[in-house]
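Just one chain is shown here, as structure tokens, and it is the form predicted on its own.
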Amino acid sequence: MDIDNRIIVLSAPSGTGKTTIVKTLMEKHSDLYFSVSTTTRKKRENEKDGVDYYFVSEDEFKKMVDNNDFIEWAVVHSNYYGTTKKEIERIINKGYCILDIDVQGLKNLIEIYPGLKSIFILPPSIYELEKRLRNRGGMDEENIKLRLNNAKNEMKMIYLYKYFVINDNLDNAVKRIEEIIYEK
């Protein structure tokens, strides 16, 4: 199988349900592997280093950039996020590699893997997205506004993606993404 077809990029505005979708897909399919991103973002209470993200300081991240360790990286919501070459190599020979990256990261990956499958997950509405962000907790009003503004800008870039899925029903969204991943 072509390596490009085994790379699945999922992008979505914060609060769209992307993490839940990825976890559901991973529980259902033993040939799907999640590419753990490296970030300078603070760890949330329920997150584990090396499982949800590799959490590093900004200085450590910048050293990794200088060492050319990343296949892609970007600044999102005032934090650094990146995918290391080592992480892709860890996964690619075992099965499908699912990457949770933003629009900036997709642009970089398309240059390396032009045949990758890119899927943009949309919320049912901006109103629903705001509701989800508020229910998530742990964010002040300024952060919620920043994420909503970023979401509007990210959705303007949907044309870069081969597919889009509206997450108004988790089961339906997961089913559609499975169809995209396993299409022949």
Given for the second form:
Amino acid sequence: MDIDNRIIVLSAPSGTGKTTIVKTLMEKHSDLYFSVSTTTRKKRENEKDGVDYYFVSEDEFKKMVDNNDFIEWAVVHSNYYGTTKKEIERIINKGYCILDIDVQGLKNLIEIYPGLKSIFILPPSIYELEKRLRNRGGMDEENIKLRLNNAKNEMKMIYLYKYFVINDNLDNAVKRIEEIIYEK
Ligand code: ADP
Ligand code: 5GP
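One more: the block was the form predicted on its own; return the form predicted together with ligand 5GP.
Once more the chain from above appears, this time first in line as the rest of the complex follows.
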């Protein structure tokens, strides 16, 4: 199978449930490998360095940009995020490579892997998205507003994606994404 077919980009407005979906997928399939991004965002309480993200300072991130370490990088919700070439090299020959990146990242990766599979995960409604963001906790009001506002802009870009999946019922969403990943 060619490499492009094994690159799966998952995007979703923050709070949709993408992390929950990715965790479920990883637990079920040993041939899926999560591409751990590098970020300057503050670590959340339940996150582990090197597992959820590689957490770095802004200075370190900028040095990595200058070193040409990233295959793609972007500013999202006022923080830097990027996928290193090293991370892709670590996993690309092992199995399917799952990237949790935003639309800017997708645009850059399509240039390198035009045949990649891109999936946009949608919340059932904006009201449900707000509820999930609030239930998850760990964010002040300003941050919640920023993410909801960004969600509306991100959803304008869904035409760039090959597949759409609504995360209403978690099991159904996971099942549909499995079908997309493993279809020939
Ligand atoms: P994201 O990674 O997209 O920002 P999370 O996976 O952190 O989102 O999920 C945000 C919140 O929504 C979490 O509290 C999670 O438990 C909850 N959640 C995820 N999927 C569903 C679902 N299908 N129905 C209801 N709640 C969900
Ligand atoms: P969060 O801070 O909620 O974990 O992620 C915020 C946003 O950053 C999400 O939309 C996520 O897809 C995006 N993101 C995470 N890592 C990367 C990355 O390496 N590159 C790009 N372009 N976006 C990323």
